[in-house]
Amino acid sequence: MARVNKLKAIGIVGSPRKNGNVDTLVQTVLDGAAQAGYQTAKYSLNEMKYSGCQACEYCKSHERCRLEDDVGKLLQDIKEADAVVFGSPIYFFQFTGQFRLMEDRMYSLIDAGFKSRLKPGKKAVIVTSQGNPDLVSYEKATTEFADVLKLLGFEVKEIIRMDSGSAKDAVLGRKDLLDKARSAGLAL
């Protein structure tokens, strides 16, 4: 008997490096998901058309951001998956300015009481690169998404660090980075 609803996971690359590192990362997790009975989906933000937030409160009182571009699809997306793996390198200290734009438009997300729309359940893996062989010099940025994700009510299943990922393609020779992803998302 077929599955009438069937999970949905969905990738956001924050990386505007196509098939690199992070996209590379993300990828393995949605495999280990559909190996895991998930329908799958991958954003890549670099390749989408989309402003940052407006400030203008719209969906504080609408239940969705007003500005209608590639994001708000994705907000919506965001909405009606059961898991997402969101990834980005880190830049300074911080995740991509493309994937920043993204989750200050996750605001929308929460209402006016500051309490998650999204429905209770959702699952989240977050994976990164950095090119600094230090991990924990660039913790923080990780740190503070995975509060934003709490916040909104995600479970924070697994979170993917690469150090030394500077080489677009460093992630091919680590092995253990590659089996931590597809584990990640058979485990959702």
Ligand SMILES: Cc1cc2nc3c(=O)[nH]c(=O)nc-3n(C[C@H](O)[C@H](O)[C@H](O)COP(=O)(O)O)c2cc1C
Second form
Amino acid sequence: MARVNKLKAIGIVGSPRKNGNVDTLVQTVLDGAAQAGYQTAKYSLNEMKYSGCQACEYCKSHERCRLEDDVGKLLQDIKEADAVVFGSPIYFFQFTGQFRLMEDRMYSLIDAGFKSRLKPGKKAVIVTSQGNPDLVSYEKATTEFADVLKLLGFEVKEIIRMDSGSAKDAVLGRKDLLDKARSAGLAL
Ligand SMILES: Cc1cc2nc3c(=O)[nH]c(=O)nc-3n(C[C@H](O)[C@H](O)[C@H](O)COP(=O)(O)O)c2cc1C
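With the form predicted on its own in hand, show me what the form predicted in complex with the ligand looks like.
Below, the chain from earlier opens the complete complex, with every other chain and molecule after it.
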């Protein structure tokens, strides 16, 4: 009997807090995706060893990043994935340093003419968390990252933004966001 390959969804967590708000929401999206039949995997950037982009431009002539580190492997997995859940807390109005170092390395996913090298049809979910109760603050960080994903050819299916997330487990009291995350995964 022919083996049917499962669709693949990966999650990327840019928070250093294990089981924190972003980690939990990314995991919940992945749980929904698994329920929908996806094979899933999660990357915790804080536990990985990697450098920032070196601006060597190797990727423009070789189709891949020259750096052979943990993010090099993650970039390969992004190429193979059908859906990616990108998650980061807000640190000083922006996504975390851990996340942004990884984001710069996504430069290798576009060619010299700024065209995406990714196969079309990839889906994305963005997850953020912030301490500030006002969700209007830092909206720009998310919309700018969504623009990066659109440049890369992703269809951004859902954006989940948590407010008042100073406590690591604050999300456990946010059934609305946990439900939204599971539904986003189920709908991938
Ligand atoms: C270095 C640092 C900078 C932060 N900067 C902001 C900020 O600018 N605005 C904000 O609302 N929260 C800020 N926070 C709070 C986090 O965004 C918030 O606790 C978030 O929910 C953490 O997500 P996590 O639980 O997934 O780690 C900051 C936290 C740290 C440690």
